[in-house]
Amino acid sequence: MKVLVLAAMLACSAMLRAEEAVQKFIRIQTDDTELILQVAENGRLYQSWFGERLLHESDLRNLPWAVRAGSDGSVSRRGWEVYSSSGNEDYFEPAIAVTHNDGNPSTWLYYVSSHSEPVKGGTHTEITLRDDQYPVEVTLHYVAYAEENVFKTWSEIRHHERKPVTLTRYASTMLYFSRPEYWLTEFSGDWAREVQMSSQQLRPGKKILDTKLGSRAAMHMHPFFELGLGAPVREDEGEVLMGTIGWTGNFSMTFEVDNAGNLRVIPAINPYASAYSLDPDRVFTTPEFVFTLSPDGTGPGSRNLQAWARKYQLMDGKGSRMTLLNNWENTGFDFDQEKLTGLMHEAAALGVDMFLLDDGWFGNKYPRSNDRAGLGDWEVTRTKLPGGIKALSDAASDAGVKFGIWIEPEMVNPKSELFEKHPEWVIRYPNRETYYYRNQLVLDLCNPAVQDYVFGVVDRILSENPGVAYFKWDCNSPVTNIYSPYLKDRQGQLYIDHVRGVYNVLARLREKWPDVPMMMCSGGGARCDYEALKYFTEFWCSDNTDPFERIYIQWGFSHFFPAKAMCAHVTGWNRSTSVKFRTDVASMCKLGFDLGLDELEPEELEYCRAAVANWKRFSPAIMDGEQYRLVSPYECNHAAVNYVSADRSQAILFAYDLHPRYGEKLFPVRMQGLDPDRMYRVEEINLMPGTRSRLASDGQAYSGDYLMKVGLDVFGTLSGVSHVLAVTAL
């Protein structure tokens, strides 16, 4: 009786709350773009407009209305409802789907109350809704960056039900659109072929990008879209939608295209086996969906999120990175600490900050050797390494580096202590033949006690080895086995409590050690969302380093990351190109090697220290600047990208030479960013030690002006040729 009273107080609170409001506009607001909601006559919140801000509070009231109501409180026609719910009188995807204690599967969601406060860099928006019949509230969040024209949502679901209720619909927020015609990005791709770019026009009905990963968002399809409105997407013209979800797990977006040619865009969590009983008085929060509409195409809105993530997203965005010499291109597992500690001095020779140590270092019963054993014992091999990790971090301090290590904290092999010990702490089947990818497991992080220990293992690097600067942290295994021990008859929470529970160790490790920076890994480039990266310096892109696919997967990454959260290194991938050549690919992002130093030539190993130079001294343009995407891989047998600098004193211009074919037509390429009015003198940096450059620009001035609009040939008619050009103000 006490929940009837309840709901139906808040029912009638909702209903004159909302007559109060009615025709109340809430304008989200950033200083080129606006979102505005209005609450309609049935008390219920619509979008009205998703475009360029508009200057005129007056013309407002000229803006359709979502709906009308007649007397009788009927509906004439549907409208764009901002978090539609499943069992009212729409007819396509909703946003939320709750079951009631009494088996009712319908919610009506009316406005309560909304309010804004300013936070750094912009404006918070939260908007209450309520059903009218059950005890059930949304929360709808919305951040609005006005410099960047970023946007940020995320919705809260809660109830006070007398018992749990189940949702099997869970989305971040809804956007609706109107145009002709709409054209779809997707980023798509596998292991070693990540962020493979594809464009189709959507149809009446829905396209669904999603993943069933469980332990990473991405490997099949990534996280991040961009929406041509009214045409295909254009690097520089054209309406476009650009927009991520921050979600470390299963994801699903949703474009639908309805009976009269509108499209509603719906990023959620994937509801796929993931039925979640909320219990009452809890809240179930949504990932943030991260989006920025851009009316000149995707190059301003990259350069918006860019500028973003760097500012307010990113972890350390402001902060500088180290450059790093990896081992395992070079070891493998096959290292003591005597190879370990000439690859340190091989790394001061090179000039980098770091030398990164790799997989292979931990396990004493079950040494790793290989990838079969190992995992999960965090102890180093007393066989392999007697000295410890302490010992090797005062041999990278005496070489003059800083010392970073490699864990995998999420994972367990079968052959290994951990899983002897607590088998319990497994995800996998209680009664079906176990698979195994990567002959590894993935533990529970929807268990407490397991959340502790992946603490724990981290926790106890830096506590016993302060001189520990780095970690390397990787996730080679998706979900498998899907059945949690813990969560026993709630299997429904299985892939959403987990990826809860990897943010909570990931917090609480920020918390007690907020500035050692660390690089998120995951089979190659398969963990890229900005929930993570609020944890994460840094991402490795790919496995994958042969510099002609790196171009196209950096070029795929950098329409949502700044440079320096990409890690690029120069390997042994493509051994038929010049390390000059894979060496110019990796600077465009975080630059790193992980090679055998005593396999380059004495002038190739000269060049490699004059590149890492020059990256450091033009990492302020690099790193912190604005970029540029110019050529296209996917438009031509080119590619060229360049960075200006914040102050535009300072620009460096990256061309590539993929596969040209016979006798093609060379055009120069120009350049954006520059300050047309000042003089910029153009150096052919990155030059093999003993030539000259070729290029008849260098060492000439030029005006931003002319750089812009008439350009440099940099171009030329061989495979696998590259030049990095520096432009300084003068």
Ligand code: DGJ
Given for the second form:
Amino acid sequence: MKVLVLAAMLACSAMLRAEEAVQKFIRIQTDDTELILQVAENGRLYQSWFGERLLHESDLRNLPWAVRAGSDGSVSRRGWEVYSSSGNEDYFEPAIAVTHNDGNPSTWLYYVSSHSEPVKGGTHTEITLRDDQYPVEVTLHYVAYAEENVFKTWSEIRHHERKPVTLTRYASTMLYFSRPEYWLTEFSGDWAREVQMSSQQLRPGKKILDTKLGSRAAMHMHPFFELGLGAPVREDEGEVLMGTIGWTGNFSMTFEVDNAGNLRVIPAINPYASAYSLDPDRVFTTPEFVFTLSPDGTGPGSRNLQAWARKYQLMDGKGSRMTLLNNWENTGFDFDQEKLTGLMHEAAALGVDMFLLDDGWFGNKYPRSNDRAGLGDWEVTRTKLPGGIKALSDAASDAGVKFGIWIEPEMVNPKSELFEKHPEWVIRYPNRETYYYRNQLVLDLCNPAVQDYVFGVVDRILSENPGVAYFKWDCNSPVTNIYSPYLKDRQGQLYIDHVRGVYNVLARLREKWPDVPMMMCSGGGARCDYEALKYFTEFWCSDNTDPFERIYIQWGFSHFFPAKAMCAHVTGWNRSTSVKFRTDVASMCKLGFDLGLDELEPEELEYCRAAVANWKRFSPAIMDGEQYRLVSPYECNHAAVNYVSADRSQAILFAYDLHPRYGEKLFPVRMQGLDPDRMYRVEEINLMPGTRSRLASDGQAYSGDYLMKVGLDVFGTLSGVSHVLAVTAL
Ligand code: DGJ
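For comparison with the form predicted on its own, would you give the structure of this protein in the form predicted in complex with this ligand?
And the full complex, kicking off with our chain again.
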């Protein structure tokens, strides 16, 4: 009898413990959305809910059980394990795979503890999981930014085994969905064709968006996606997940529809050629994955991400940006002090803030007079620029503009003194013929000595030249000849440690030089992620500045980045378009120029000067306001976007006729984001001197309500025409 009572008591307390465990919910909440995790009976952690925020705590117990143990303790149904591991009862793609010292490839993670604390803009939740058979631990991190409805998540993996373990999967996180349909929009491309948007329905099996390029990482695929939940992605309606991984290297974003029709999303460093040997007691930190779930399409989702970036992630996100004149498209490598001084005066004549000197200013034994020599030797070419950087920055200062300079410090040409001195600093095979991308090779940033060198390049330029006010940091080659002389028999770490080496350099630079603005560039827009943007104030979207093409490129990037992070220049690409059309397109982002004023007619120069002044006047809306994508170039022969300042006193509408059809029916453009109860004056700006607006709305006053419900006629039937309307509260 006694035995029976004891058995009953034990059973009862076991049930209680199980009950307690299943009661354990972890809520990761923004103002409108939440992710709910649950510790299940088996002690493991599952996703219970991701969607609109639930109002009543008491409802949590009604959420479907994450996973239920059978009476014999076995797991009766596969659940949505938050950090699903290899070798368990889930037969689909895991978040983590570890080969232990004894060769066992399985890892089962059990909940240990969690806690939350307030951080700037939100709440940081930390959850610890541990294997019950091996001393392996994973810490999951989530930061929920309340107002912007943005989540940021990453993971840390550590172990205390005797020798290194091998990691073959190391996801940032995993998210699960159950919907009748899933539609993925990806942003793919190539040089001069960045962020081409295309969509497809996800079917059973895997779709992986990834890159294996190493350094010029996003040349073929950009590190972000949109996922339509239930229907294809739309701008103003439908539930959509928008996600981006902060990793300036090989990434992979896996979308797997399983046998039950459920979808898992796994953002991660690409494990390709990267079986990572992790030493005991060292921490492997995954990249941050940033995401937002919008119930009303990508428009609100983008505004969430743009606002979040300006407040919390982008370097100097709240600060102003400098307009500039660059010389790359104008002079290429062909310049000297006199020519550059002339351009600095042209910059001043344009009314921009800065002159930016591009590639071709360095190298003495092997001068950089083309892209075949000089990379690595960051000394001014004395024959070309005898006064050095100082004379250049002095000349800029005399002209009344700031001075910025181009560098590509992660690279080396074999024709350079650096390569002659340190061939062992270069990523390349010891036993194969070397192949080249743009005649250059990538420095081995896994090597701390190389990190010191790259840090020293930038540090020295800044220390010796207080007149340098800006860097354009380029990166034109992918990692080629994939072998690190430094890593020796641990080549699985190359792709990962190389990126970490770049971050080490950037972090050191920011420690010492916190305020210098820097443009991230990678042969156009092949680097554009939110980890790098902790160190860079902006990025170069593309070398393609043909305004027609550029509208698509800027449209694509705007889904994830605020306009102040995106550099756009007026150049000579597609000279058959008007200077006005080109400038109006560039004015939607951080405005710059890259052409000689001698190719402008006097009225064009006058127009440009006024456009720069207008851009500055409307920068509270363009740089720091909310952006509304109104008419998509992907859907018709026109495009329109408006920006509204935070206080809704100022807005600016950009409208473009791309390739209208003959006799096409035109519709008014309805603005968004205005105060419906305020009156606004509409005025067409950026007009060519001597011309008058032909729009009926020019000079008229309308309520915000009218502008948003009825809209304005701004489109026409001629190709390559643009209108910019200033909308100012009365
Ligand atoms: C590629 C960049 O995208 C260009 O703007 C220019 O800086 C060149 N590199 C210089 O080599």
